[in-house]
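Heads up, the chain below is alone and in the form predicted on its own; it's given as structure tokens.
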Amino acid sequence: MAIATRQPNDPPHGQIGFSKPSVDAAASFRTILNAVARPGSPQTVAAKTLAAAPLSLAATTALLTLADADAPVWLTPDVRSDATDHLIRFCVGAAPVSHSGQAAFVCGRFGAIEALELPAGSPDYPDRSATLIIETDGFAAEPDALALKLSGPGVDGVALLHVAGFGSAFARFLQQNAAQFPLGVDLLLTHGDQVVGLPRSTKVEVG
């Protein structure tokens, strides 16, 4: 895992990257692991890094923690910037890919992700699939937020998750993804400093 630290003569984006790589990466990994182990439960990251705008702190932290030279990243056009280019090339050191179907991590907004070709694994190698890091507008129970009922491994009975900024197309995407199990993609939903895990094993109904 190639994680940059800030040096006195770093370029303007030099503050992107864990200040204490080994400590921050370990803490962030535990946070993400908790999110995946408890689907639908928002977890708060506490990494000492600036967000790579327009990505949230949570999405930036997830890429710093999980991606590396052996785990290529595809950013959708809506989240590409000088800061995210610095994050991927210099902080993460992820190998560049020319197509989303080659990526281990695909990051962006759902509207830009849903039409992409996504690695979903194969019967022999279901683990050769992508993890989606999808930016949202938050997880508060607002009137216009999409309400999802979650069940499956890691969920005690049924969990209710509200996702702002999404409509029924996102729920259908999740349902179709779960129907492929053990194939399919895993999801990390992010907003601000919060991350929510939605493994492919999670069953979804509109609440």
Given for the second form:
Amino acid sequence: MAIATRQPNDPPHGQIGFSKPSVDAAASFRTILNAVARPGSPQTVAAKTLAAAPLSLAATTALLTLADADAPVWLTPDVRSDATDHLIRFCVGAAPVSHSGQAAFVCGRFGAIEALELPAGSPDYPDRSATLIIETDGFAAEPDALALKLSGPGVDGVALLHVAGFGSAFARFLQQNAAQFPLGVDLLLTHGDQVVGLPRSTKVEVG
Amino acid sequence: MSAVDDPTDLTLGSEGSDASVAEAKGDEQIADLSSDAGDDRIDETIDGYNFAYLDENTKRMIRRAILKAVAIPGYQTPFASREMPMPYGWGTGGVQVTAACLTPGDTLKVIDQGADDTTNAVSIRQFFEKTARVDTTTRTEDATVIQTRHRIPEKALTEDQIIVYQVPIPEPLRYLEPRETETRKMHALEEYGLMHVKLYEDISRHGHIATTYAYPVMVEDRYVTDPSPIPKFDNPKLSNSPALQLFGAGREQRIYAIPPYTKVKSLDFEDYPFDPGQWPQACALCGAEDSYLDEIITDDAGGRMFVCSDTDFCSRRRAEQDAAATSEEGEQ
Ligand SMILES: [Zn+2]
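Having seen the form predicted on its own, please provide the structure of the form predicted in complex with its partner chain.
Let us now look at the entire complex, which starts with that chain.
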């Protein structure tokens, strides 16, 4: 992968962040937009930053592209580190919020997110809802991966998505989310340099 | 104030004919080529402007609104519209959505009522050539992003394209209910009965639904949505399109979306099904029988003819016909 490695003399976490904030964010946004417009199809983010470990490059890129002081981030405790603290405070420019209910972006592992109180919008303003950036173990069609059949806007017929690292609780979460439409949260699933969009409009069956 | 600092330098004035705009464009391209010599790197700032004109905070805010709009097809997502160096009537909503989506690798096409060469279309194209250094084209299939006022190109769009519509009035219920709080409630409760009553009044008055532009649609069986003032002829192209469709209203500060492969139904009644309309004649220039036609006046004596509104579609059909005729002559 074409991620720049840190040199011994670099300041800590110095290579987290876009070196060309304007054009790097533009390219990253298009990748994320494609992901959300075509649910279930993995998109590859270009390596424009060092990943803020333990977060993936894709999750780091999504936060750099979309979060700021007006759109705060809540990280689940298991993904907090000096690097993610640097990412949120210095690169994104947002103080981490103390409660998931105040966050525009909630980022971490599903196990730590599923029980959270998450803003799902209001009937008049369903857009005032959280976006979840959920780290996964990948999207390869392996036997123990959760297989999901997706349909709805952005999907031409039915799309098959494999998600490694999750069980049926994740599928139920997605189904309950979709059942609230037009309320609900929107998901970006991440692994390495890959991002998959699962907006609330996507209907999910276990395949 | 230097030219770079002066926002009026980018102002899209209405002065000057299309021809003078085109001339200026030619000069600028020559200047750009010379300044690019030996530097193929795309800079963060271009001639002193941030990439695609808007600052990063504004683009992030618009991008977040676009993602929510895509996630809730047909729903009008509010955004904080910025002053653009052009008047509202020039599609500032569409320009902001385009600015938030463009990358340096894009190829942009801009059309106004189907034409690539009106002052409005040329000016917006020049604006992005200047502020984002993107390539531009008039060929529909070569574009990755298409900004449009009031038309959808005749050539079918693809999965690799985004079409951005300029929207003057995003709320399809506005002329039934002026209060925003009330129309929000109507959308929340799917209270669309009034809309049907209005259309049915049309039928009882005119014998058919008289609405021919901005004909309201139902997106994915949930939100009644204004398709922007495209002719109803274009409505069938909204449904199940492989392309992502984004709508920007600058003055009204709304963004909405129709994702690819989304069901879009023009409102109608069982006994009065939606009719996109058709012409009794073909295009007087290219002979197309399946395109949207504009009536143009040809002389002072009231002569007129009907020609394709999509200038790219029409001129290329004629070029193909000319080439075919020439090769036939050559064979004889
Ligand atoms: Zn024609």
